[in-house]
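Take a look at this single chain, the form predicted alone, given in structure tokens.
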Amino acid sequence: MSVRSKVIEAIQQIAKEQNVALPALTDDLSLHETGFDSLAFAILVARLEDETGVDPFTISEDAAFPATVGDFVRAYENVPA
């Protein structure tokens, strides 16, 4: 499974668990527009860290939180091996 697929699947699963009605997940969709609150994002990052073994937001001192779904996916895709 690709990194993109893992991230999208995790977003969809957490939305279901948190009773969030997700819009279509396009790369240019603002993370704010996903309907996730800070708890849902924390769960998402923790779950992806468990699954992938990395948290791209803590491995770099200058990491910035992404603004869009595409930015979020790329943060995981661009983690150095």
The other form holds:
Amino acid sequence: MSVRSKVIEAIQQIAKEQNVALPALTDDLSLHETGFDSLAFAILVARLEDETGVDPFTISEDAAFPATVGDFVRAYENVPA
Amino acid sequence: MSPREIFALRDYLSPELTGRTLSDAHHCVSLTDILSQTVLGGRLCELSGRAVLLKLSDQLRSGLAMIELDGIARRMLLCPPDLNPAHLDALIADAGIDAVVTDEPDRWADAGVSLVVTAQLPLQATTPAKTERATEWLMLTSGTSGVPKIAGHTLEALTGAIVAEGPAKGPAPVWATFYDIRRYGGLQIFLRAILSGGSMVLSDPHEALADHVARLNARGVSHISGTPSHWRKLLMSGSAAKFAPGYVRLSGEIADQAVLDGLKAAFPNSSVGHAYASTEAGVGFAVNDGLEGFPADYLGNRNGVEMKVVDGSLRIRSTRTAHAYIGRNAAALTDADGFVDSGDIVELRGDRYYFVGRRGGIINIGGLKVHPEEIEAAINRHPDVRMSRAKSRRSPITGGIVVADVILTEGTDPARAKEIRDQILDQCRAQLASHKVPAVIRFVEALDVTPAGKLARTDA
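We have the form predicted alone; now please give the form predicted in complex with its partner chain.
Every chain and every other molecule in the complex is listed next, the one we just looked at coming first.
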């Protein structure tokens, strides 16, 4: 499974658990518009760390949190192996 | 005015009661004629009026030495097996120790304690001793990483709850416990066995659970106690099926509904009860209605135990509490009114109080305080869960999130893990505030339990 599909699947799973009605997950959708609160993002980042072994937001020195879904997915895709 | 009558353990060990034994995995000692025998090589008279450190490698000789020393020594300090040796000097100084009873006399040759007495088996014949004084019992608190605190008790305080219950009906009980008798929870059971005219089967940390249960059966154990973690381990082991005690008791940790129901199912013909006690607060109460928590009307004065809730924490005043912390810089044990603050946080729901956790065990989740025990109780309500541990994990988003390690009940199909995880999360969301719902659930084979029988919470 690609990194992208792992991320999208995790977002959808958490949305289901948290009763969040997700809009279509396009790359330019702002994270704010997903309906996720900070707790939902915290859960997402923790689960992706368990699944992929990385937490790009803790590793990164200039840890600017991504603004859009596309930025978020790229943060995982761009982590050096 | 006649002096107040002093009683000691030897008063409960008259030779008229036959068939009584104290046993471990290797020896079985008759208690019937125990007063005419000595584990101290006949040197009890040298320990008269002394402050004695009881530092033995096994429970059997420890129990026999307690029987002999009570009423003779001025005080005795019970050392649990996991005591960090680096803390011994401080404890010796704080308790004013001037004698040691040991099975390793060579180690004590140059330790600066003036009197070293060796405890040994087999027992030797001796003249029965007469009680001289009320010996002070010193016990160490568990659960702290630094030097443990010394809590001072009298036999009267230690046995207050046992005496209040009155003599047991029916045949003399055979008691056992998963605890070590040099800790408060285990000592209560040892004292129950002695005062009830019964027998006791000691635990052995090196014994496999199945062998332990076989020994409990062989000795006809009728009454047995342990922490909820001890009991969950027994239920997981599959050994419970071969065991049918009459009375099952839990103490030392929160007994949630899941473990109470699990024990009731495993032992359908047993009474299952949970007791609230601590080294400092003594025995508060027992709950025998099969439900977690305790009725709200236990607060106030009940059977000589007064309880109140201050800032969410249970406070207890009774003649069964320890009377002081002992030592050079010992803190006050009670508040100004004589209440011991247990540090156990309770919550009133309906007409019942429920334990939610330890004040010192709070984890911080994004600035909100969370008791891991409350989350574990919610997880444990799932029928396929045997045991769980909640803890915090750092998060770059919120600072912290809750994660949980879960052990499934024996025989659960691993293919159902995802389905069970979703059900646990649904259940937690229905019962807990959103920040307390685990972000991640991990299924594990085992969880660490401390030597005191409590779930290890190194990160709490």
